[in-house]
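What follows is a single chain, given as structure tokens, in the form predicted on its own.
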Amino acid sequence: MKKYKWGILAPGKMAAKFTRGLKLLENVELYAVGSRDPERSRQFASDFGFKKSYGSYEELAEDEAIDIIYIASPHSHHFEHTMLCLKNKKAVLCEKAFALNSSEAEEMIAESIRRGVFLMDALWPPFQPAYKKTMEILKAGTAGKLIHLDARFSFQAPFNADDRKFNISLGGGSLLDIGIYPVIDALYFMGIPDEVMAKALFSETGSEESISIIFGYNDGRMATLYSSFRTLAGIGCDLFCENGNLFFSRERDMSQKLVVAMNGEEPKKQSYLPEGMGYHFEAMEVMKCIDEGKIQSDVVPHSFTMGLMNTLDRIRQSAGIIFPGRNS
């Protein structure tokens, strides 16, 4: 079994969560960390047991020993940092949102294909047990046709103009930060919508802090989606089918619950608490694909990422969300 040397680009809270997942895997070597702040890089490397630390992203990407780089910088920098790593022939797992818009995503994927280097959108949901079980039930047909989906992700965040959640120059707003999860739910279980309608509530900085979205499908199905930094709606997805309903939810610790309520039957409840908050599943997929000589994942293929990014563009256009100075 090949042992892969991993690098972390932009050590922060998200990178820490992901690294804890990496530490569960035997075929991982925690090799290097890169940050614009040398001290921050050294501290992260020391805390988690990485062999090297770099005071720039360029030094990290240019280290010939590194096999895979996980990118955890703000959304606004994913394009730049992914292109840097791909040009240095490093496989990339890029945290969501993959890019600010579909134009950037298209260039990133084209670069991956041109250089023959693996690239994957770091989407947490499709690898999780509650998600996989839900899809298994839907594919089995016992629940009947999925008619309506309602998904939400919200928590209350104190306003801070400098925080990346509210800083529009960093791609701030609930949509790309947490609203992306309800969108993934709809795309994963229902497909690309034919119609998209959205309304947003904006913060003092011009970033969107709450958004309500409707997806319409030509066959009459519908999805309603919601994300917010102002309310406590929680994290969950309800699927209403002809023969019953499926409800899955999770907590901030990534513990998952699935309730299967078939018509006329007692609801069946299932709970899951993956090790490492479930982040190691993404790393496992990356290394499996590279072992098999692939440059994209079958679970999160480039086509799904492009469908997601195109849909996010449509939502932003409908809601009037603009990132200044970027090709929307």
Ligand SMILES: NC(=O)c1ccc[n+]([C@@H]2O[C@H](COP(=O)([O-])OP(=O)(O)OC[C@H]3O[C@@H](n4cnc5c(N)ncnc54)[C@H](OP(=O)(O)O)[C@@H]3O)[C@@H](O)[C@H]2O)c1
Given for the second form:
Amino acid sequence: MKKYKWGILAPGKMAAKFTRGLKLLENVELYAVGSRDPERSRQFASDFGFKKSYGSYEELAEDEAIDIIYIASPHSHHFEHTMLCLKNKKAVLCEKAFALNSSEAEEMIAESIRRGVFLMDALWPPFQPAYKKTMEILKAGTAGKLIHLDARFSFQAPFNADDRKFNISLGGGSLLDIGIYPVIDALYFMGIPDEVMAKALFSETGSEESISIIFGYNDGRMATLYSSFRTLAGIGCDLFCENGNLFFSRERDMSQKLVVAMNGEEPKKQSYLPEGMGYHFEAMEVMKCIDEGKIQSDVVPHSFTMGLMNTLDRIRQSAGIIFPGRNS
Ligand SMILES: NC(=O)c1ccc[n+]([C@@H]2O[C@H](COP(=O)([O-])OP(=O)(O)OC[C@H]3O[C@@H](n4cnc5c(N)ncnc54)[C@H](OP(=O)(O)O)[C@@H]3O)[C@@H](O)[C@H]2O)c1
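Can you swap the form predicted on its own for the form predicted together with this ligand?
Zooming out: every chain and molecule, the one shown earlier first.
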């Protein structure tokens, strides 16, 4: 079994969670960390058992021994950091939101194709048991046609102008941070919408802090989506079908629940708690694809990422969400 040398670019909160997932995998070597701050890099490497630490992202990307780099910087920097890694021939798993807009995403994917180097959007949901089971039930057809989807992701975050959630120059706002999940639900289960309408509420920094979205499909199906840093609406998705309803949800610890309520029957509930908060599934997919000589994943193909980024652009356009100076 080939063992892959992993590098972590931007050792923040998410990178720590992801690394706990990496530690579960036998074909992973925790190799190097790169931070803007040498001390932070050294501390993260020592906390998790990485061999090397670098005080810049450039040094990390240039280390010839590294096979794969996981990027966990703010949304605003995913384009720059992914391009840096791809140019240095490193396979990349890039955190969501993949980019600030679809033109950045297009260039990142073009660079991956031009260099023949693997690139994947780090989307958690499609690898999770509750999600996969939902898709299986829908495909089996017993629930009948999916007519309406209603999904939400919200929690209360104290306002802090410097935090990446509210700092517009770091791509702040609920949409790219958490609203992306209801959007992913609609795209996975219903496809790209024909119509998009959205209304946002803005914070004092000009970042959007709550958003309501409606997707319309020409065959009459609809989706209603919501994200917010102001309410405790939780994380969940209802799928209303001809013959019954499905509901899946997750907690902040990433435990998942699926309820299947077919018309006239007692609801059936199933709970799941994957190891490592389920982040290791994405790492497994990256290494499996590279083993197979692929530069993209079939689970999160480049086409899905482009569909997602285009849809996020359409939502932002409808709601008036602009990232200044970023052609969007
Ligand atoms: N998949 C999931 O479930 C999930 C959950 C949470 C977050 N995320 C994603 O993970 C990414 C990071 O989120 P996080 O919560 O880990 O953020 P965070 O704790 O603020 O960490 C972000 C890291 O980015 C680096 N960075 C580089 N340029 C920066 C800048 N100009 N300002 C601030 N930080 C900068 C910093 O590392 P150094 O200074 O050390 O280099 C910092 O530690 C985001 O894309 C987010 O959407 C995903």
